[in-house]
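Single chain ahead, by itself, as C-alpha cells, in the form predicted on its own.
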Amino acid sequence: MRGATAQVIDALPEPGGQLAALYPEKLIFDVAGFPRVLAKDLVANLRQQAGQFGQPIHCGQRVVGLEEADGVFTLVTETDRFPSRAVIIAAGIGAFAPRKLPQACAEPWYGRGIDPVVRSPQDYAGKHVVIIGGGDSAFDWAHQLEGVARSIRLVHRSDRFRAHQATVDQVLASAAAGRSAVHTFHELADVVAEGDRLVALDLKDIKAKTTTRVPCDVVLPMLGFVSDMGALLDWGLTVEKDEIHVSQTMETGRPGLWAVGDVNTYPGKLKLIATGFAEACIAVNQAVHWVYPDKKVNPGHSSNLAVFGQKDD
C-alpha cells in the first residue's frame, strides 16, 4: 500500500505458518470484521488480500542466512538469495513439527492411526478418537469434534489443564453428561492393534498403576511442538527463550531489522493474531520511512490511498 516493493520468504510448503500447517480447521473467534473464522479460510482471506498488489511469495525456502553489504540485506536461502532494503521478521516460533508421543509404541502408528495434525473433522465421522494432551488444541478439539467423532476420549497425566477455562468447562461438563470421557493422571501405555489397523488403546493410570483398555480408532497427540529459530540466532538480535526483544516500534536494535508476531517480545506484549496484525502495521511503516526517508512514517487512512485511486499519500 505504500508502494515499496515486497516479498515474503517461507520454508514452509505453503503460506499461513501455524494456521495452515497445524490448525487449518480451527476456529478462531477474536480477528476483527469475523463473528468466526477456520483457519484455513483466514490464510485465504489475507492470500487473496496480499495477492491484489502481485508481490512474490516464495515457499518451501528455508532461510540459512543473512549477509550485509552497501545498505542492502540478503536473505540466502538454501537454494537462493533475496536481496532487500529492509528485513521484517515474522518467523513465528521458528521452524516447528508437532511434538510426539514419547512412547517407543507410538512411533510405528504415526501415518496409519496417529495423526499430530487435524486436517478436517469430518475424518473422525464414525470413529473412536482418543486425544491426548491438556492444552487449548487437545480441548479444542474434544470440543469441535463431539458430534462427529463415534466417542471422544481426552487423556492428561494430571488434573491441571492448559486451555481457556471456558472451554475446558465445555469439555467436562459433556463428560459429566456421558457425551466424551476425560481421563486425568493417565497416560498411554500401549497400541493394541488387530493386523495393520489399531484398534484399541491401553491406558495406564499413573496414580493407582493400573491399566485400562478403551476402543480406539484414531489418537490426535496435541502435545504442543518443537521449534528451532535456525540462523536468526547468528544475526546479531538479542533472544531470550526463542524470542526477539524489540522496542515499541517493533525494531530490533539491529539497523534494517524488524520483529512482528509470535517471535517478538516486549513490556505488554500479547500472542494473538489480533495484535500480530497491528505490529507488521507498525513494522512495515517505519521500514518504509527507513528505506524512503522522505516518506511519512504514518500512511494514513487505506480509503486515501494513491494505490487504491484515492489522493496521494
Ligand SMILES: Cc1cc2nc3c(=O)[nH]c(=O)nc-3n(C[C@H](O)[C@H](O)[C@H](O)COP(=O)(O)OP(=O)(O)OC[C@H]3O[C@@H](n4cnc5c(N)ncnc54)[C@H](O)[C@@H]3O)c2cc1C
Second form
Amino acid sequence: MRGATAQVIDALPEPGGQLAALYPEKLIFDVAGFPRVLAKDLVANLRQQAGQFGQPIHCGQRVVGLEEADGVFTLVTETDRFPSRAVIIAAGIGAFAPRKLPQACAEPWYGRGIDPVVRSPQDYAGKHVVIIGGGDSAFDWAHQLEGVARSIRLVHRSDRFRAHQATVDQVLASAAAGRSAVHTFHELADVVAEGDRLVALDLKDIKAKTTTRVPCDVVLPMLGFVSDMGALLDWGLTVEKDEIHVSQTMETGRPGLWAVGDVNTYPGKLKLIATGFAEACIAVNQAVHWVYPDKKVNPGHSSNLAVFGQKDD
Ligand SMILES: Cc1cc2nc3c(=O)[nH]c(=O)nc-3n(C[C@H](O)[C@H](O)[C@H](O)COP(=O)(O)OP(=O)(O)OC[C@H]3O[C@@H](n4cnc5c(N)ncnc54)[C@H](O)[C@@H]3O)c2cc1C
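Next block, the form predicted in complex with the named molecule, ref. the form predicted on its own:
So here's everything in the complex, that chain up top.
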C-alpha cells in the first residue's frame, strides 16, 4: 500500500505463527469483523490479503543474525541472507521448530527416514509411513496420506486425542476398515535398519509391555512445536523477560528496527491479534517514512488509495 517492497521471513514451514502452530482448530472471537473465526481460516484470509501485493514470504528460514553496513541491514538465516533498509521484528514468542522425538534411537535418522516437516503428500507415495502423535497434524496427515502411502500407522501414547473430532472419526473408521492402523498406548522403542536404510520400527505397548515390529520407510513425528528466541534479542535492544521495550511508535531504540506483536512491550501492552495488527500499521508507516523521508507517516485510507483504483473523495 505504501509503494515499498517488503519480505516476510519465518522459521515455520508455513506462515501463521502461534495460530498455525499452536491452535489452528480453535475459534477466535475477538478479531474485528469476524464474529468468530477458526485460527487456520484467519491465517488463510491474511495470506490471501497479503498475497494481493505479491511480496515474498520466505518460510523455513530461521533468522540467526543481523548485520548492518552502509545503511543496509542484512538478516542472516541458516541458509540465506536478506538485505533490507528497515526491519520490523514480529517474532512473537520465538522461532518455532518441530518438537523432536525424545528417544535417543531416533536422532541419527533425522533427515534420512525421519521427516520433521512434511511438505508434499506425493513424497510418501508407495511408502510405509508411521505418524507419531495425537493432535491435529497427526490426524490431518494420516487422513491426507490415505490412498497415497503404501501403509499408514498412527502411533500415540494414550487413547485421548487433541484433534478435530471429525478427522479423528475419519481416521478411526479407516483403521476399522483395515485401510490404516492406529496404535494407541504405544511409543517408539527402536529403529530397525538395513544398512543405512530405515526399514521398520519396534513399537512398545506401554500397558502390556510388549513390542511389535512394523514396516516403516518414513517416520513423521507430529509432536507440536517448541519456540526459542535465539539471537534475536542480542541486537542492542532493551529487552526484559524476552520482550523488547518499544516507544509509542514501536521504535526499539536502535534506528531502523521496530518491534510489533507479542515480542514487544510498553505500558498497557495487550498481547492480542488485534493490537498486533495496529502495532504493525504504526511500525510500517514509521519505517516507510524513515527509508523514504519524502513519504508521509500517515498514508490516508485504503478506501481512497490509487493503488486500489480508488479515488480521493
Ligand atoms: C492457545 C492460544 C490461544 C489464543 N487465542 C487468542 C484469541 O482468541 N485472540 C487473540 O487476540 N489472541 C489469542 N492468542 C494470542 C495470539 O495468538 C498472539 O497474540 C499472536 O499470535 C501474536 O502474533 P505475533 O505475530 O506477534 O507472534 P507469533 O504468532 O508468535 O508469530 C511469531 C512468528 O515469528 C517467527 N519467528 C520468531 N523468531 C524467529 C526467528 N529468529 N527467525 C524466523 N522466524 C522467527 C515464529 O516462527 C512465528 O511464526 C492466543 C494464543 C494462544 C497460544
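Every value quoted in this text rests on a predicted model; they were computed, and no experiment measured them. Positions refer to the first chain, counted from 1.
Within the set Asp123, Leu75, Thr211, Gly94, Gly94 is the hinge position, where C-alpha fit passes from one rigid part to the other between these two forms.
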